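Only one chain comes next, encoded as structure tokens, the form predicted alone.
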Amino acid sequence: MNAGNQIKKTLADLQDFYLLSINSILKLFKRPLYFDDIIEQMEYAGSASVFIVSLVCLFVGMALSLQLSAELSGLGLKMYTGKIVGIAVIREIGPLVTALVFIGRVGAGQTAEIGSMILGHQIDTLRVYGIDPIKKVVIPRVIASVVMLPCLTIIGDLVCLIGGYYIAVFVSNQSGSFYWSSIIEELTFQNVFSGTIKPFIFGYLISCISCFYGLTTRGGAKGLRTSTTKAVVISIITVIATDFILTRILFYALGFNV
């Protein structure tokens, strides 16, 4: 495929993705609503992901606290470990790490599932019976991702802070009560809002990207592998880039000093 055809294909894919993303919002308010599918997807995206999110966030919190304790100890500022861990986890690390884990587990699963439905002609069957695939397949997954990723982020934040507490208290011999009081001081509107608005946007983007690549799957098992890989890679890049953009916007809007 030459460069011109590749550019045309990329622009066509972008157009199809934007149409899918917009329709997933516009058709959300039209009947019918497939509540059973929504509940099923919420269970898959939410409760089934709690363990892996908690495990990853636990070790991230422990590693962050260990690194900060080591560096701040040399400066005589070890007592600020809880404050810095709290700010970093609530604003940035918690939402981003949870979103990346969500991509690997839920986003890849959504792409593979929809891709299998395409290859098995189940999507074509829905169209034959007059069922809109966007309503039946895409919207339940978008709703589940937008609702459950913020919930997982809250759990991940808490577990991350607990991991930091373990290192700060039982390894660095700091005061546990001072650690938690430092974190509570950082639960300001600016910090909490900055950390909670991101998962809603991340969840929407991850689900739209995953559904798009699932619906465009072609070429059997090899095509399914390619679609899933693309969905994961593009989702990771998009989430990290969006995180930077949102952080910059929120810093300006909420009056953070940079």
The other form holds:
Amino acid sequence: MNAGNQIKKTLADLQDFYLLSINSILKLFKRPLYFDDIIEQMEYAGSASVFIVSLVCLFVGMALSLQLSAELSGLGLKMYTGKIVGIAVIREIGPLVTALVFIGRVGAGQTAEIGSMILGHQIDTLRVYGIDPIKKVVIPRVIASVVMLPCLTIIGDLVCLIGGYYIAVFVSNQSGSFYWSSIIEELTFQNVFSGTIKPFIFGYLISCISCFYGLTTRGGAKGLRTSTTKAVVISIITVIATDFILTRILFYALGFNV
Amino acid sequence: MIVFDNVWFSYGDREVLKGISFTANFDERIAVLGESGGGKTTILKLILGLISPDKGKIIIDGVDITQLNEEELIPIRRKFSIVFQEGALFDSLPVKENVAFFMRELLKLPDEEIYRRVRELLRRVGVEDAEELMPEELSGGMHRRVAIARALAVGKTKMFLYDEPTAGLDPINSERIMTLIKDLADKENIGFMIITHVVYVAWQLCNRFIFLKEGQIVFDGNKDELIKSNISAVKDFIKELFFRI
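Give me the form predicted in complex with its partner chain now, not the form predicted alone.
Next comes the full complex, and the chain you just saw is listed first.
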């Protein structure tokens, strides 16, 4: 494909992605709403992801606490471990790590599932009988992601802090009660708000990207591999870039000093 | 009536259909023949408005469907029942729920009535014992039968569309599917269009044959004309037929 055609295709893809994202919101208010599918997707995206999110967050929390304890003890500031772990996890690391795990587990699954439905003509079958694939297939996944990613983030934050606590208390010999009290001190509106708003946006973006690449799958098993890979890569880049932009906006809006 | 008027279609840079034109009545029994990847399934998708042509008109019952949106296409699509290659059953649903799916979604019938109809349809296509099975547990032939039952579930249509109904099946199952297709057409008194690359299947079921070669229709005629055709591509393709009949 020459450069001109490639640009045209990219622009067409962007337009299609934009339409899918908008339609997944607009069609939410039109009947029918497929409650059974929403519940099924929430179970897949949420409760089935708790273990993997907890496992990853536990190790991230421990690694973070270990790094901070080592650096801060050299400066005689070891008692700030809890405070810094708390701020980093609640504002940034918790939402981001959970979103990245969510991309790998749920986003990739959504692309593969929808892609397989495209290749097996199941989506075409829905369209033939007048059932809108956006309502039947996309919206339940978007709702599940937007609802379940914030829930997973709260669990991930908590497990991350528990991992940090374990290292701070049992490896770095700090006071456990001081660790928790310094974290509780950081549970301000600004910190909690900036950490909880992100997962809603990440969930929406991840599911829209995943569904888009699933719906545009072409060309058999190789095509499915390509679309799943693209969905994961684009989701990761989008989430990290959006995280930076959101952080900048939230810092400005919530009056953080930089 | 289906009218294709100078229809062009391409996937990216690859031109699949190059200005094809034909007219078909709903009560005809038509086979679209040609090599794999030659654009046969594309014709079915164009008839249903699942894809739009790059150029040309597709007219169904007097309506040019190339300009219609998804909502406007619904009544056009309801004129057809389609059985896609390998059935396109929903993997996560057992057989009875697959057949019940569109009755539940579109006809809004009570569960009792739905399951009564499901049992009746499964009995009609000869897989009444499979209602609790998942699609992955079905053989290729059973898959197609369940897909046919599901296509019948939404009510009477004007024409059946079959995409490679016997692909990947052993001779016995192929024969069963062909008998089922013929019986349904006879009993319902409606025509069908079969996409296939197996000329024997087409010969057994159809009385009109459209032959595609490199994106163009190189032959369109009845059984006599097919046998007597001097077009080399058609002659090569129907060699198997002479052997079997």
